[in-house]
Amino acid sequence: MIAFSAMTSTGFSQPHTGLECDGVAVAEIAEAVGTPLYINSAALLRSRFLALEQAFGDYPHALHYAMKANSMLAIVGLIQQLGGAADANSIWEIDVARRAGFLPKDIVFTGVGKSGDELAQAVPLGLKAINVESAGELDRIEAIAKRLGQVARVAVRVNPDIDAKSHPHISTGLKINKFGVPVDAARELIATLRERPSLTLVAIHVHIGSQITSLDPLRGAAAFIAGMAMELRHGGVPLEYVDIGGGLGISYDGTPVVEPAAYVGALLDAVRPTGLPIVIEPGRSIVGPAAILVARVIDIKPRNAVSDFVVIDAGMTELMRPALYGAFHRIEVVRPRAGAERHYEFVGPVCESSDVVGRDRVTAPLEVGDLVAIRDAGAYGSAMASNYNRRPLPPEVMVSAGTWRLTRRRQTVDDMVALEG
């Protein structure tokens, strides 16, 4: 593992000259690359990864980065350099993980809808585990392994019926959610593995949701999986590890959230009596605050007597979360100008009324051509971007050690239509 001190992180700051990323002027990058664009802080990403890593101390564990949060090759590669592992939700994410340097033994394959083709490609790889979502999926994995003369490593994802107390669209641990196997059914499924030589059970897995900002649901999930692991051990079913998923939230609006040390401490309190290594699957908590989406003001229109619409050149095609979840992201003027603050509604250019990036915000006065930064955009921003209205995917930049480099060029229409006839 590369040794970095958490103190090396600067991230995003606003000195008197304007917004900077690790000491590099955001405006300088925007002028060189154009807008909209994503800017990532390598130092902040490192420090957030290491905050989780170091919280475990000497307890055996593995941090499998949840690639669904942001699967850009530069991001995944940096996680690999830091000594992390990978959590993939599709065979294509597995491909990206391997291109970033991860070995199959470093990858767990999750996801509620793994197709037959995906499983046919995944089983021969010898992954650390395929996290199984149903009895039918286990049958399909077994048939492939038997045909190949292999033994597939599997973990059963158990649905513990625990409320993550986050947005209902990102809750995954309730019995009304589509994810995992209900507890009693999971016990029955695991019991069948004694007579299935093409399968080996390596772990049980639980993941109750995303953007969890209180400790109780996370503590409850850890206690549940530890209790089930002990039950299985007493029944003669040993495990290699327990997988407690991810879900640790970040503060989008400045309100307090669970700190990494408290989160890991709660996991250790629950699991330590089992003696089993812990796997977690953090995503948002590592990359969320480590990127901004930079946009330029392209129009200002009256909204009402006290506020204006600010039309920017980034919207739901670059950052879907506000339209999809009503999610809040702080919006910051890159180079604030003098004058009385004003109320604005920040809207995107897409032909949808839901394309609102930020409602009822108060910032320094704006003019057409000004730059704004949408904060905490590192998770589920770039990963959910689309070509709706034939808008090109934005470029991405990584800032490291006082310099920046382009990690993805801006997409062109030629790129978009290359697969069309």
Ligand code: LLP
Given for the second form:
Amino acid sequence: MIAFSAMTSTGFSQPHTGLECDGVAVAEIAEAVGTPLYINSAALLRSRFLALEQAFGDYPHALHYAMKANSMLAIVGLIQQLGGAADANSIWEIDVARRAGFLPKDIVFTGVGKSGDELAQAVPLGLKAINVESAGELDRIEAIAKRLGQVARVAVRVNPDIDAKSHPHISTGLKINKFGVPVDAARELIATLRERPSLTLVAIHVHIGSQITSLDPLRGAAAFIAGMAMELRHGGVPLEYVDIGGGLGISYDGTPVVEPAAYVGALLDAVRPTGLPIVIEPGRSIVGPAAILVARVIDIKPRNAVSDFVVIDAGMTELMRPALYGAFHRIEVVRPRAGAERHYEFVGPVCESSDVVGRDRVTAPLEVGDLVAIRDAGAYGSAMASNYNRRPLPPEVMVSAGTWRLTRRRQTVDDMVALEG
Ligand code: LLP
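With the form predicted alone in hand, show me what the form predicted together with this ligand looks like.
Full assembly next; the chain just shown is listed first.
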């Protein structure tokens, strides 16, 4: 399914009579594909990726896109074409990364709970690194490598006990969190590697959290890893690179956040003295702003004296972030009607009171059948969608150079029950 229209602007904007994505009318795509649906802007994704990439200048680095943010083949494939690399959080993400064109040497394998089966499949691939989360996991990797007569490349994920000052559900760098190995234990673990010929330590890794909007925690994590890399070098343990994880936040509500250039500048300031290449694992900062979730108004009913409930055909099944983290996403009317703005509570169709997509919003007046766009839905949106209430996974569209194409069709009930006996 392909449609053409003149390319007038990049990203999502309302230059004419309604919301457009890279110059293509969102309403036109929604009419053709139906709602709810995700619309991705290739141009925005590309520019977000390049902003990070170019900020490194000629300093050696690799951007390992955190596939968990959105692992659609079309998106992972685009990152691959742009010269990125991959951060996979499961053996299944590794499989998708390879289908999208990545070689094992372009993939780091992260994740707090890699099963024995996943490790048994991952070790023989010869990945760039397996980011190890515990002494036990290191033992299990060693046993597999030994059995295969291979040397496994590992990075130790260190928990630096740094507060990311993000939502508690997505802060990972404090010692109360389940992630990584505490600093002293990491030193001891790394010391054991001298006598373990089936393992080679290529890096140390930190990831302190996600949606980090101030520079201090990110700077702190970079300083920490640079300091530890120097300490290891002085102790006779050289590294190939340092992996500083992901975490750079985006502005969901328009308030300024750390820009990619400032973020990378802080990383470079901290790590340059080590001379080591920098690996980062950005997810949200690349894909977050690059997609919208389009929904149709299916009902409007009175809420209180000043506002109405607007029931839309997308909810926590398509975008779980508001229900799970109380996350804020802007909601825009695709073709605003004339008339006084009104107060609305945007709710989804799912049988849960937490299924509220936007609280206390003020928009142009709405009628049943109107389209709305939920902004900045590209990261942890479709990736976290579910079939609750037997709702099908929504379709995805990629807009590129004034053309759009369906990159995932809508799931059907046949697709769902095909797995059942
Ligand atoms: N590396 C590791 C080891 C991670 O655990 C994560 C995210 C990333 C990189 C990418 O972080 P980013 O650059 O996207 O912040 N579902 C939540 C976010 C969970 C993040 C999990 N880990 C949300 O919707 O906000």
